[in-house]
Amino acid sequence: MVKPQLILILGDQLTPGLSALAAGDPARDVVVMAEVAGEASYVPHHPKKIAFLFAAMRKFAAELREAGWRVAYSRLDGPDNAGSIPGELLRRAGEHGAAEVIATQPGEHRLHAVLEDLPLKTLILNDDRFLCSPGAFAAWAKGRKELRMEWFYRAMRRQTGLLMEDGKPEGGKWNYDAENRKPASANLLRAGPLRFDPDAVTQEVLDLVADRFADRFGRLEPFWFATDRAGAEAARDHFLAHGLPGFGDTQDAMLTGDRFLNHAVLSMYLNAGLLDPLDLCRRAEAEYRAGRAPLNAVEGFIRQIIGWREYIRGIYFLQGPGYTASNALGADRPLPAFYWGAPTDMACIAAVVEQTRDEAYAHHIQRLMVTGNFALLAGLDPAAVHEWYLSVYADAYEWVEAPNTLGMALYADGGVVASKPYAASGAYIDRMSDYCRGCAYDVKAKTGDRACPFNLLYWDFLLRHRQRFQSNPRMAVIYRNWDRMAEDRRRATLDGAAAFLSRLDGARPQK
């Protein structure tokens, strides 16, 4: 009798034409689930990450069974649950007799570590829900001095055909980024994400979540994310009809009242495996092909997913499991409270925190130029932000969330994915929001007691590390500015900087 082989799905592997169910037979094999504390628990995840994947493994599971595949699935508070995806397979394979493992590549290095030191014969398998391999990404990093993500875009572009016409790119530019950073004005007709009310199925999770789980921060309710990929469907068409079309101009804008302005909110269920990527761009395309929606918006979307979404992940491949400890500028400072809640006079942090604590959500300029530049900025320790922004947003995992951390936001790896750091004062945020009208701080203030801490930090970060910076073409006229600013603006810049950081404390935990 031929012994059954298990079939590893993870909770981000939700697809039924995954490479690992590809190589298995639904007549002999078992397909292995489970809910895991360990997976809960290695960072402190958003309540309402768990409860999405939780109730989304569930109903993909009960797919699964339907589609004829025998499905061993452990849930969190099953008396057997051994705790961890290793103890789980081992537990299985006893159960069933299987000595072989088939799985899909994890997006976590520590998880591929975890299958290679199995017991039990393991074939880990491409994850080719990606349109880019790891190994095709490195063999184009192969011999460049530079990997930019707009030259890999256009390699992406080519290989799709997306958005081409004869070979060229669709209204003879690769890229439209400088049409779509427009500041948002109020509108109460926005439509924003789709909306769904839990089911039976999602109910019996966010009870569980609650119970095992009130002490994470982050609010569990209310509950409106869908939990299948029926849900995940109606979402992507919702947008498509209703907010690509404006997305590009004011995709970089933030707003105070309006959290998700015409932006999809779906890469939790694409990095879930509920979405296809290219199924979703083709689409999009459609939607420019039929005049519904405008060229630069359409480029923007697409070029975030078949441009930055691949690159990041395959710079966190070709990078390697040493990445995460990338420091390459020293920051050592602790992450302060009020990342996790507590109060801030600074009314963009407070906004953007008070918004992920609700919805473990937020756009991607908001990541990068308010949560993201304060703590590059201020010095923050990279281990710490990096395990924050894994722990509070429902579509991080470490391929995806490490490199737009460590390298975009924070220049930890010391240039590897972005040319100069990503610094920007308070009237950055001043121009793409409406968080400065409301704030204890004022903006354009540039020293004293209400000097918008932004301005402050600014220049006290570009001063630390003028030596590393100051020769690159893209700020050597900032350095210029600086030295022609007045000795007495210059000292009390530095001496605002250093009384602000000096009342910094280390991060408490906020529900």
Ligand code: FAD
Given for the second form:
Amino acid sequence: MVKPQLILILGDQLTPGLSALAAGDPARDVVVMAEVAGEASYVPHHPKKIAFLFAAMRKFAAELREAGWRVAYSRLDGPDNAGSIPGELLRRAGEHGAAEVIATQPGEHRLHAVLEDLPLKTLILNDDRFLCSPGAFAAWAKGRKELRMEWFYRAMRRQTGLLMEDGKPEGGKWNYDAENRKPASANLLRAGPLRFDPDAVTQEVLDLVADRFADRFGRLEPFWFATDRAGAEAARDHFLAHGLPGFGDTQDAMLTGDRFLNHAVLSMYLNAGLLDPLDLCRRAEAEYRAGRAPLNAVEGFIRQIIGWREYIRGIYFLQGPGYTASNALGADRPLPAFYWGAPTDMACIAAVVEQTRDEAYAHHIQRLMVTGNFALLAGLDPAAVHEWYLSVYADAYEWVEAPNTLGMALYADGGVVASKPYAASGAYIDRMSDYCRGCAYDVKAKTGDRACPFNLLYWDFLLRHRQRFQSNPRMAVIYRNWDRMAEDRRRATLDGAAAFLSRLDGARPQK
Ligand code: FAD
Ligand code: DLZ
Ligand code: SF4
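Having looked at the form predicted on its own, could you now put up the form predicted in complex with this ligand?
Once more the chain from above appears, this time first in line as the rest of the complex follows.
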């Protein structure tokens, strides 16, 4: 009898056309899917993220069975669960007399290494749900002095033909971001993401997660995510109809009373494999062609997906496993307890952390310019910040989280992703949000007891790293402004920053 092969499907590989499935044979092979303590606990994932993945995994396993596959599915509370992906593969290999595993490339180097170490013959296939393979990205990157996203994005526009007209970009420009940096005002008609009531399968998972992961940072309920393809597609169509037309305008804005604005809130579905990125972009383009969404919105949205998302993944695989240990700025301050929900007087941080706790979601500018910016300015340990981002968001896997955190937000990779640090004072947050209105600090105050900490830390950060950044042409003017400042103001700024940081260091860390 021909021995079956094991087809491994990880929690973020819930796609019927996955390369590992395409290489298998339903008449011979066994699909292995496993809820395991190892994956649920290598960082303290948000309970909503665990519930989302387990419910979606259970539903995908049922879909595969209906399509004729034999599926060996392990529940977290199953009596023989080995607790890890390799443990489950070995157990299933013994059960089914299998000696070979077919897998699709995992999104984290750590799991790739584990698969390569298995005492079973293991074939790891390219993940062709992405438009640019690691090999193709390496070829694009080869010989370039700088790996700027914009150039990569243009290559992807040409490759896909999205928003292209006779080889030229639609409307004559590649990028309409200049039109996309507006603050937002409250709008009760903004639809927000589509919400779903848990069905019986999801409710069973919610009970399990409530029981096993009660100590984690993050609210499990209300749980409103879609957990299958049909739901994710409904969420997609809802965004295309209601969110996309205003996407560009409010892309960088933040409002206390509107956690989602016009953002898609689709990243958790895309990253788990419930939505196809190219199909999503084609549908967005169709909205533009039908006159239902403007070019600045559609171009901006498509750029996020075929540009940023693919570029970030390319960087992750190009840089290799050592990337997560990057610390170019030598930052070493422990993560303050307010990242895990302890009280803080900084209204912007409090709002973003509270939203993160409730929704396992924050949009890009909240991640980059509030929690990320604070971590950069205060010199927080990149490894701790990386673990936080990987834990708390429902869309977080290392391939996408690490270059965003270490490269874009923290400049810890020394400028691979960002040509200069995304450092900003309180003025940026004040311009783009309504957070400052409810803050104990005064965003206009540059020194003194009520000075916004971002104003103090901004200069402290720039001064700490003057040697590195003052020769950057895009930053030289900032240093000239500092040098022109009155001596007593400079001293008060740095003294204020030192006092703030020493209070931060004195506060007891807690999790
Ligand atoms: P929208 O704003 O509506 O954008 C549409 C889509 O574009 C997103 O669904 C996403 O798939 C893609 N996209 C946009 N920006 C990026 C980007 N910079 N990198 C990759 N894809 C992008 N995104 C994740 O998917 N997982 C993460 O773990 C993650 N960690 C981040 C950490 C930091 C510090 C920062 C600054 C950004 C991070 N991002 C991450 C990128 C971005 O914040 C999220 O993709 C976005 O907020 C998801 O929400 P949305 O679906 O509403 O996105
Ligand atoms: C994130 C996650 C969690 C919480 N749990 C599981 C799990 O129990 N089983 C599984 O196969 N995958 C899980 N995942 C997703 C994996 O961690 C993910 O596949 C890797 O991090 C690679 O992206
Ligand atoms: Fe944040 Fe400063 Fe504004 Fe307060 S004043 S919300 S700390 S930017």
